[in-house]
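This document opens with one chain alone, in structure tokens, the form predicted alone.
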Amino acid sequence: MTVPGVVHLGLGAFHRAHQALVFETLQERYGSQWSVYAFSMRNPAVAEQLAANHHRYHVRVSDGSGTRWKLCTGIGQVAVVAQAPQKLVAAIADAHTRWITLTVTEKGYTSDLANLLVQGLHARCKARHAGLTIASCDNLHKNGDHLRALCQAASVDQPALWDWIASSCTFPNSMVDRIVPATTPALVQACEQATGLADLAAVSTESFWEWVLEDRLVNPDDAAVLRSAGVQVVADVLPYELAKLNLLNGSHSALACLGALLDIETVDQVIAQPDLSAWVEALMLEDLGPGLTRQDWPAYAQSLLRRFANPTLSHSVHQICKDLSQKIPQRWQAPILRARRAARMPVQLAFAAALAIRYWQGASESGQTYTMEDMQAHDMHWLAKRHAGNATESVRTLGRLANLWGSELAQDEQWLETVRGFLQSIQDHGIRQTLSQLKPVGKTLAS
């Protein structure tokens, strides 16, 4: 049996359509040291599906030139942390393990996660094995630094262990970019038609992908190896991270709220409507992009519009709205503050903020209700429903939540009044009429 060299936490669709494919390429070129032992954190379904398929699964890759199916063999073993946490500890401590990667979503970075990692690292230290490169691949600002701080806090009563972790392990920051919708029954059916197999673990994605990784690795030779597979290993990830968080993730959350409220099911269907697409474009050009230090951000933003328009992905707007309260601080807060500190009002983002407040009421403009999956869904829905129809009280309540917007924006009266005005207009005249008043400033990306 192949002995994996990479332990991965988070067995969702994104990992299976992104890093697992990179590691598969590396296995083909450099051997089993890049094979993956993948752990689902709680849900056993995907692990069971993969185990039944000998850890193989299909990936559908679609772009403007067509669609192709690929059988992925990059995952060597699977397990579920909630069922057998000792397997994770043992895998981290195994002498063959070289890397740990994580895609556990923004809400997954908890003390429990850090405690598990530290337990494994403790066992590894006691066994006198080499340190590990531990790479967070989630949409968190300075994700590696954040994970390192969590692990330091988890080992605060074990200073000798932390000294070993700090001196032997690295926590590089990274940025990953690829659109990967959740697997649907329609995708499984399409897989069976194309391959003859009803693969419940199949995933669908686009041809575009990026993985930008900080050059802070335990084994410096890994940088050249990763570059050979298309990973960008750079001195500073921050310009790429902020561009992705703001432009892709930020616009995704905004257009998802817009689609949910207008009873539009998928991202490509939103982009197919000229007035909605023009607003997403203006949002990126006017509010999300200015101030970013990634030099090619206008071209990156333009590519996003083409990627969003890909009809094969069928990316559900409600899936993107999941955990909205955790995503807004990461995706919108920084560009709003950049504008406000430059004495400019980011009107497109103010409209997006009004959409978010309206979204938390739990029903579209036509009255269709939807389920909100969010750690704070109950509180947000209760507040939004309590003040539904009263824009002033809605913004006074939801717009002043410092954990959502940050303390500076929660006290910015001009910003709050602008959001209130848009919410009032949405209530009085509807989303589309309000949107028609938001004229883009200057040239658009397509011009």
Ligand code: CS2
Second form
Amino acid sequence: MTVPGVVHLGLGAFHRAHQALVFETLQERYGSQWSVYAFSMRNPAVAEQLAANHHRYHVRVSDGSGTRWKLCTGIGQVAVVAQAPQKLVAAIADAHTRWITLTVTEKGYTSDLANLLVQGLHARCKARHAGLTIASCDNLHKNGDHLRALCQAASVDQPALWDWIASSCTFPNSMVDRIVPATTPALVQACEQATGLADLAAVSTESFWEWVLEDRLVNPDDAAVLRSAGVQVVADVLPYELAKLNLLNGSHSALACLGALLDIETVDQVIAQPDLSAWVEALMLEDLGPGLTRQDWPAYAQSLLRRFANPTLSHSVHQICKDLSQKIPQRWQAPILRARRAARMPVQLAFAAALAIRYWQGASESGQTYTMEDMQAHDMHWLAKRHAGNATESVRTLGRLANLWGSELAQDEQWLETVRGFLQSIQDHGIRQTLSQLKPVGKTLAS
Ligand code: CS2
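Okay, that one was the form predicted alone. Can I see the form predicted in complex with the ligand too?
First the chain shown before, then all remaining chains and molecules of the complex.
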């Protein structure tokens, strides 16, 4: 019988196409201590599909060299937290559990999440089992430190418990990277054609993947084990984390707003248009990359343009715009501040900020409306609609929201004036013309 040693929270497409495959490799080599007990936070659909299929599902991997389908067996058990939170508590307290990993998205880092984790850790502490490596794998700056701080706050009334957590468990920071669009009916259909099974839990991804993990593991021997499957276990994740959050996620959010406003459905379709891909390249080269400490960032940025061009992924720009208000602080704040502190104006990012403000009006340049899935969508939409056509008021309200841009930028008059200028130009001349007047780029990533 399989007794999972990894408890994972967040059963979304990303986990199924990334870490579950790493754990599958480890399981084949080292046994069921690397099998995953995966918890969906709320949605029962995927968990039900997996349970009906012996936890197996299909992964389509495609890039320039072709497409292949693979059956993943990395997940050994599933449950839904909203239906049975006690199962999560019991799994965390189980003697066989050695790791917890999380992909619960940016908005998932709440006191509710921390309370659940702390409840499980409390039961574990009482049972006198060893501590756990608790690895946050979401696109958040210093994700492990952030989760640790949330758990500390959740155990504020239980100092003895926190002493045990702090001394027995670790919260390594990490960076995970693989493009995994949400599963669509078209993918399920393609799966049926290729494999004979209409697998609702199927996922589609690229061949590229990276997982860089801070070497702060409860069992130090796990570092070599993870490395054997291709995970990079390093002393300092920060250079990788910032490069990924700024270059990949930062340009993703910018090109997603651009696509949404121009009625372009997918990332590859944006990149297929030369003026738009030239802008994405300029954005990376001029504003998102400079100041990063990942040594090979220009090569990483160049590979991103190829990855974004992958047509099989058909990655919806509206999916990337989801939770935009939670993503901007993680993706754009640091590169804007790096430039401003070096007395430079990041014009490409100022254009991206104008696009985001325009995006919240809820309709493309041709007037097509779209749905904005974001917990702040209502407020942002209300402000953007109210001041539509008035760039000064739009930037005075939306551009000064400190929870989005940080307090330093919310008071940076030169920055705000640049964003306002772009929004005014978008209003008066349209996006494409504004784009064509942006300073031409001398260098390209290939030069
Ligand atoms: C994307 C990410 O949806 C989004 O916001 O930017 O999911 C992105 O595809 C991954 O982080 C790639 O590793």
